[in-house]
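Quick heads-up: it's one chain on its own, the form predicted on its own, in structure tokens.
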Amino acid sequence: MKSSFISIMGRPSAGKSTLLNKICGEKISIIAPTPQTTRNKIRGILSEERGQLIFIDTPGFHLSGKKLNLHLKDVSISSLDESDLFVYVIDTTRAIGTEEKELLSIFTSLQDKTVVALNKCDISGTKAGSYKHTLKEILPGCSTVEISALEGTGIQELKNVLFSMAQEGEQMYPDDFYTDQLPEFRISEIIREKAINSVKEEIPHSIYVEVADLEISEDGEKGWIRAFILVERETQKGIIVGKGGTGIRDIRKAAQKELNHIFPYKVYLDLRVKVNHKWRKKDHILKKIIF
């Protein structure tokens, strides 16, 4: 039996969360077109007859002096010490930049533990050839697989390579587990996904979610959730709420619908919007929501 922890790393919007969901066959990480959607290490679990692989989705590796981005980079880097193997995801539609060069330097000392996933190879005009040339020079010891995380191309080959590299060991989770996220965290992430996909420009980065209450009925058939979407300014609150409350209504309905597919009880969601001015500059907030 094989058993290993595997970190998925790469630049923002490289397709890491999409890849995690595709590998595990379940929606584990939330998805949005906004860069830096992932803020925490999210575990996804793949169990097969040949063993169990525990994947760790990490925040996009982004070079920035802003406090929030520094916290996210620390989360991503910390996964290097927690994993046996690594999947380095490259968006082949983008040219090599400063962030990519730093990631390449990080993996030079981890080549025997790293698989490079050249993502979005299904899109015409990719720079996969250029990346292959660079990888041959800088990371010659890494295995490389061309994939499309969205379409599923190359995913089976990637899994085969990872199982061949994985260590021998007992599985860490029961067969029916595909993530180990706590209910409150999963609820907050789903609400955040619906909220950030309902707005644009800078507002998605100004959103976080707090679950104030989660109560389950005695017979286990109903669940009541009270949660808050927090933003940094009153104007952002107005945009989230929407004219006549239509914005928050749509977010609540979309989140409640997905929660009802995930949890084994009927979910009733009470969702409100609050303002926490300049929360992205407050260390105690960042430490609470990023871990």
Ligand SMILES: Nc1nc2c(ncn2[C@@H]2O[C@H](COP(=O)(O)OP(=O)(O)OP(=O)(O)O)[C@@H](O)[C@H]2O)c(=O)[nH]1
The other form holds:
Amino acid sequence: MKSSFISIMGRPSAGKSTLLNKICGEKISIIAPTPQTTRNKIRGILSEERGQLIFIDTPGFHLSGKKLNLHLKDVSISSLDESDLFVYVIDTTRAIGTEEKELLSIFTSLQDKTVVALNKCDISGTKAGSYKHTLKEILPGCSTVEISALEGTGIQELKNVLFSMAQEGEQMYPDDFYTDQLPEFRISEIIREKAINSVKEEIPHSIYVEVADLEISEDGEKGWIRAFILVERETQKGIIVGKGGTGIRDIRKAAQKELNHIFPYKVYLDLRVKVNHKWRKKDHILKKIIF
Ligand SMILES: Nc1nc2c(ncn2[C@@H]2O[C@H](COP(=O)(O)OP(=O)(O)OP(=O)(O)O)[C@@H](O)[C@H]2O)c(=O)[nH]1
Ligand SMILES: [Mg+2]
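For comparison with the form predicted on its own, produce the structure of the form predicted together with the named molecule.
Below is the whole assembly, all chains and molecules, this chain first.
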């Protein structure tokens, strides 16, 4: 049996979380068009007859001096020591830039453990050709697969390459286990996804979610969740709440619908918005939400 830990790394918005979900065939990690969506290491488990691959989705590798971004970079870098193999995801619609150069240099010493996934190949006019040329020069020892994480192209080939590279080992999780996220964390992520996708510009970065209560009825049929969306300013609260409360109503509905798919009990979600001024500068908050 094959068994390996595989980190999915790359720049913000490269499509890492979309890829994790596509590989595992489940919605595990949240997705948004804005960068810096993933803030933690999120495990997704793929079990097949040939073995089990444990994927670790990571925050986008981003060079910035801001406190939140430094925490995210630490999380991303820490996965380098915790993995047997790597999928290095490149967004082929974007030019190379400083962050990609840094990533290319990180993976030069990990070539025998790394597969490069040239992502977004469903889009026409990408820079995939130019990346292939660069990869031949800088990472000649890496396998390269062209994929569309969105549409699923190349995913089977990527899985095959990873299984062929994976080591022999014991199965780590039961067959039907596809993530090890705790319910409270999963709930907060789903709410955050719906909230992020309802706003623009700086606001997605100013959001975090706290689950205050999760109570399940004795017969396991009903689950009451009380949660808060936290933002940095009153004006942002107003935008999330929306005219006549329509914004928060839509977020609540979308989150509740998805939670009902995931959990075996009927979910009753009570969702409110609060302000925690400049939380992105507060170490104790960053420590609580980024780990
Ligand atoms: N067209 C196209 N869009 C994609 C593809 N993969 C991801 N996307 C889009 O790219 C955006 C970012 O996707 P994510 O999966 O959240 O990217 P990420 O790398 O996890 O981003 P961070 O967590 O912020 O680092 C979303 O709007 C996705 O729908 C792809 O193969 N093709
Ligand atoms: Mg992500």
